[in-house]
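Encoded as structure tokens, the following chain is the form predicted on its own, with no partner shown.
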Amino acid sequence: MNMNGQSPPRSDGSDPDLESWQQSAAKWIEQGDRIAEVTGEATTLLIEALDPQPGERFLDVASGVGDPAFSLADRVGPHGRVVATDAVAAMAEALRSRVAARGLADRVEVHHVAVQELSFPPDSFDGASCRFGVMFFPDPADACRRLARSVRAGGRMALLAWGPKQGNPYFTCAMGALDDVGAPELGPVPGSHGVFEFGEPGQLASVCRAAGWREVDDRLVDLRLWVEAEPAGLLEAQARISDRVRERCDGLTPATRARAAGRLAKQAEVWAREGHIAFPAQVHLVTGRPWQACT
């Protein structure tokens, strides 16, 4: 680890993050609709910030299976136009599958690029967006820039990325919980980062500004993340989202594994509402302008 709290990089010149979204993605497609849910406030904030018009042209990168691609979708109409990026194929493949049973092929087009090779023509888009995927781009300012040439003079771009990590319980209880049994821990990735890379106030914003955006404004909001599962059966759900999650449950025998759940349990009671679990939670929504927007 190095003073940020970050593993160095690999000097192989591979990227941690991208091998990991690759192993997941099958999981990933196939929880697409249930983690929509569970993220279902943050990408209607972003939506909001965005503003979509009908009629207009947006970029959304690291779409996974679909958000928030189809809510900006959905805001631009049938004259507008949403271009989706992601770097894994599989999810890009199945964001196509998706998009075309959905009947948005005229107003969706899917690109399996990765971010540091983004090179969309300058004033293509009105706007662009990132949910929850820049704390694993391996050059955040570089993407931010490129991101920023692709938006015409006046648009809008919005990132969102995961508060600090006392803000965001949903990633600490189940851990939490299996500490408490003594279930094995799992090291760090060489080079990997995680979900908290831009968790303190400015982190991002400072990069947004390195980049070159203007008029940046950094928000920490208060949220939901909607799990739908009862206290008992929640560290089941989370296991079935999160690989580490997973992975640290399969080497527990089941006593336990009922432990831990029952401790994770005890712990979720006072957020139970009707079937789910709402998680309190907290994002950094981080906002601006091209810098074509003030020369």
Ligand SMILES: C[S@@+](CC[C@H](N)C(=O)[O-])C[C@H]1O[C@@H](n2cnc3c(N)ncnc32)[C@H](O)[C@@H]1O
Contents of the next structure:
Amino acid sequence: MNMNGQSPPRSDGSDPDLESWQQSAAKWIEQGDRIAEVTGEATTLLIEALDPQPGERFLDVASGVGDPAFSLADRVGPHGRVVATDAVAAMAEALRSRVAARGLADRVEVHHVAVQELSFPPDSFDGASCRFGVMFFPDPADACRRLARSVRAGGRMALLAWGPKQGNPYFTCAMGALDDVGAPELGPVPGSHGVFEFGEPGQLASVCRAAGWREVDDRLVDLRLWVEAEPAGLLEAQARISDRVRERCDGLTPATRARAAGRLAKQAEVWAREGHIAFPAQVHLVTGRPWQACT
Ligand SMILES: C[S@@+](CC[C@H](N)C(=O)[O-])C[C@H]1O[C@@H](n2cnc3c(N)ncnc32)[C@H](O)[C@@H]1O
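What would the structure be for the form predicted together with the ligand, rather than the form predicted on its own?
And the full complex, kicking off with our chain again.
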């Protein structure tokens, strides 16, 4: 473990997180619009923190299929530029298609590149962002250093990571219902980092400080995740989004699956709002400036 409690990069150069994203890319791409809708409040939070201005240049890393790259592109306008990157080829390819479909090819440039290989010249950007990617990087401090190096003095950077497990029932309640009905557990993916890697307050901020960021601020923000479902259909909705929930559901008899769905529905009643489950959620918004800003 390193100072952040993370497993160090493997000496054989393998990256279990990346392998896992390569495997789940197809599902993520298929569910892209739905995921954007579920997590819309998180995107708004990040964009407000970065406050992109018309004509500015932004770097977004681990962009998946376009959050927050598309929102950045809206804000920087036709004279601005967004460079969106992802380490998974299928993800970058899908993003390129989405960019073309939205007629934004002159504004959003997509690079298939891992964060640990980024090497933009200094001062290439006015700002940099990463939404829900940093927990999967083999060396988050190195990634933060690379972001800071590519942002001009006085520019801004913002990262979003999930807060503590207990504040994010979206990730745990389906698994809890499956545990309750005795669904066989899935082991952890060996060597990979979970979504709560930076859940505890201060963890991600200390990585950013170690990477030389200045004026680091870490806010634990409460928001809602909006899943379009009725309580009774929530387990199936979660299984469509998450491979791990689906894998556990697939091993069950119809009766046991229905029992798990019932338990989850009961729990979710309290969050039901007009055709959606509005899950309470907590995220860390970590902002800062590159070190050049203080020299
Ligand atoms: C949870 S998704 C977030 C995607 C997008 N930013 C969003 O919020 O919807 C995590 C993303 O990190 C990417 N990723 C994982 N390891 C990476 C690495 N080492 N360098 C760059 N991207 C990576 C995955 O391919 C995936 O697209």
